[in-house]
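Take a look at this single chain in structure tokens; it is the form predicted alone.
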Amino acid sequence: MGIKEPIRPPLMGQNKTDVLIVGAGAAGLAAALRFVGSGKKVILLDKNICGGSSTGKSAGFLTPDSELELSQLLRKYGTNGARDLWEVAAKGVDIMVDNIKKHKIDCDLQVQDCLFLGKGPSGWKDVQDEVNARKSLGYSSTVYDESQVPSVIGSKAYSGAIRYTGTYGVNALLYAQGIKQVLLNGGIEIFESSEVLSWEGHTVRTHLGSVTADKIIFCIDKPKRYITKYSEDVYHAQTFLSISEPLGDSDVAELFPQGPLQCWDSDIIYTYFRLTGSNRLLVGGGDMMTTYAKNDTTMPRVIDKVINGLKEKIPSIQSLRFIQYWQGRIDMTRDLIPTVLVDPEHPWAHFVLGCVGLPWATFCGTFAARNVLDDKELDNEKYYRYFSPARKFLLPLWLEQVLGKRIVFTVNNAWAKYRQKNVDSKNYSQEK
């Protein structure tokens, strides 16, 4: 499917609708798609273009892995909780791939297994932890020790790796624009360049117009306090991406002896890379100084360091030129699990916040829409419990007033990822 209408006009005048969706990234698009054929009048707004923020700038990894490995979910939530949350993202992958195939969206869909690469002794332990977690939950995988890693990746610098199937790569901006066309064909009204500047009751206002809706679903990046108090629950990480010149077939075979894979390593601020359909290498990452910084860094020094570090590990790409880079913020919560809720003070308003990864966002947007439609098959209690803003963290929110949001979020992120365990998903509590 080609892009027939790349830019939609802004919202103008006074409008009324059954459902308003604010934000046209992966979550908002998924929510809107759920209403096609429902008989509901739906308006979708975005301050940029569909997929123009975090979604379109992403590396396009379609995998249940995001910021939390399966072994980390298992430590935190136990067997049932880890399976629930892994399946959330797995369902998100399935939804996206089904959409691409059903609607014939031309977005460079690549079937690529995941390869998690360990660095040093601690990285090999991380690989083993992941292997054991997958075994305990009944998920298959292939493990490679240090001597076997070069059989799948052209490097001798890694201490081990784990590989699993059912994952994909995609051009996320083209996916978003393709879904936009599906929505337009399905009768959804879309207005771009239409940032919501205020919200009162059932009405939101932009710089040129307003919408009054029976139900509102906010699927927004970097929410402002005037939109929701739950903006306090969201922070960001800055990441960089760069893409190379095309590789020749022999170069690809040397880099990926068994075929292209989507890869990331075991560093805290990890490097990730995959091959696109045009044989270009897409590389991403950051560093400790800029990842959680309050202000953006735009100079190429960060991604240059990431690329040079990868070149040191993979000899075949040492002369490869990277021709473009871009940076962006990824919204996240303190424990790297999305926040999804019905506003208790405004029960017609739903929020999807802090989704790290396209599959997580897709599932959560679909989930919110299904709740608006009152889907009886949903396990509402379970998912709203996992995604509740009232979750337990090491440092409470009020400490932000003393230490600052950056420090509190960084510490809570590290605790959730590497130390938190035995979470009782039936009794989340948060000291405010």
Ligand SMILES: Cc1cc2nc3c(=O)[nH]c(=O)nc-3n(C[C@H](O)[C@H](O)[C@H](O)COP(=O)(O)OP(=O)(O)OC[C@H]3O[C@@H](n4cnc5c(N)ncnc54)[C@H](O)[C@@H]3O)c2cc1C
Second form
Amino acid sequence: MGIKEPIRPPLMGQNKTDVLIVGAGAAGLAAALRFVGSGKKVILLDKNICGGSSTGKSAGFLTPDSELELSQLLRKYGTNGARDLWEVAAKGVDIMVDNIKKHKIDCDLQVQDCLFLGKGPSGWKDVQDEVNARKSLGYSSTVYDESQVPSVIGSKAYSGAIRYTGTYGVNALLYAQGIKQVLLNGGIEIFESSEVLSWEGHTVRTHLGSVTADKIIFCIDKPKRYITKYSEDVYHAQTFLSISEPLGDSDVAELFPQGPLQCWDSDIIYTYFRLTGSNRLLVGGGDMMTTYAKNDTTMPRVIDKVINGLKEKIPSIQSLRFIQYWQGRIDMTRDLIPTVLVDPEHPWAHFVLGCVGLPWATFCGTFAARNVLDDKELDNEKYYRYFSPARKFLLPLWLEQVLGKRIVFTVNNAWAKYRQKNVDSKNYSQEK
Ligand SMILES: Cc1cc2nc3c(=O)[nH]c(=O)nc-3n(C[C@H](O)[C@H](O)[C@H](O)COP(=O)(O)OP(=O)(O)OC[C@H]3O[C@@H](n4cnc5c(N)ncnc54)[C@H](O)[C@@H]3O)c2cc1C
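Swap state to the form predicted in complex with this ligand from the form predicted alone:
Once more the chain from above appears, this time first in line as the rest of the complex follows.
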């Protein structure tokens, strides 16, 4: 399916609807899709274009693995909790792939196994932790020690790797634009260039119009305080991406001897790379100085360093030219788990915030929509607990007033990822 509708016009005049969805990234699009055929009148607004923010800028790795590896989920939530949350993201992957196949969306879908690459002795330990976590949850994987890594990736620089299946690569901007077309065909009204500037009761206002809705689902990024106090829960990580000229077939075979994979390494600020359908290498990463910086860095020096670091590890790409780069901010919460809630002060409004990863966003958007549709499932309350804004963090939030949001967020992120244990397990799934 190609893009038939270029940019939708902005919202104008006064409008009424059953459901208003604000934000057309992976989450808002997934929410809107749930209403096609429901008989509800639905309006979808975005201040940019559909997929114009993080979703469209992303590298398109579709994997349940996000900022939290499975071993980290296991340490934090125990067996059942880790399984629940891994399945959340796995379900998000399935929803996206099913949509692509069902609606024949032309978005460069690639079946691409994951390869998590260890760097140095600590990286090899991370790989083994992941292998053990997968074993304990009954998920299959293949492990490669240092001597075996070159059989899957043209490099001798990694200390080991773990590979697993069920993952894909996708051009996420084309995916978003494809879903937009499906929504338009399904009777959803979409307005782009329509930023919600204020919200009062059941009515939101943009610069040229307003919508009054029975129910509202906010799936926005970089939320502002004037929309919700839950904007306080969200910060961001900045990451950089670049794309190369196409590789020749022999270069591809040298880089990926057993076929293309999507890869990332064990560094805290990790480097990630995958091949697109046109044999271009997408490489992403960042550095400590800019990841949590308050303002965007647009200079190429960070991505240049990432690319040069990768070139040192993979000799066959030494002379590969990278033709374009961009940066983006990934919204995240203090513990890297999304916040999804029904606003207690406005019970007709849902918020989906801080989803790290396209699959998480897709699941959470669908989840919010199914609750608005009253199409609840047995596991409903469990997810509201996982995604509740009332979660525990190492550093208390008042410290943000003293030390600043950036520092406190970074510490809380690191704690959640590397240290936090047994998170309120009795409130989530009961361990068997
Ligand atoms: C460079 C980069 C690479 C990434 N790579 C990957 C990857 O390979 N795999 C992966 O899974 N994830 C990746 N991510 C993360 C992923 O893109 C995000 O986690 C995901 O897209 C979040 O989706 P979302 O719908 O929650 O948010 P967004 O895509 O940010 O959507 C939110 C939407 O809300 C709109 N909006 C905000 N405020 C308003 C308002 N007031 N009024 C109207 N509209 C508003 C925005 O314009 C935006 O379109 C990457 C992110 C970046 C930046």
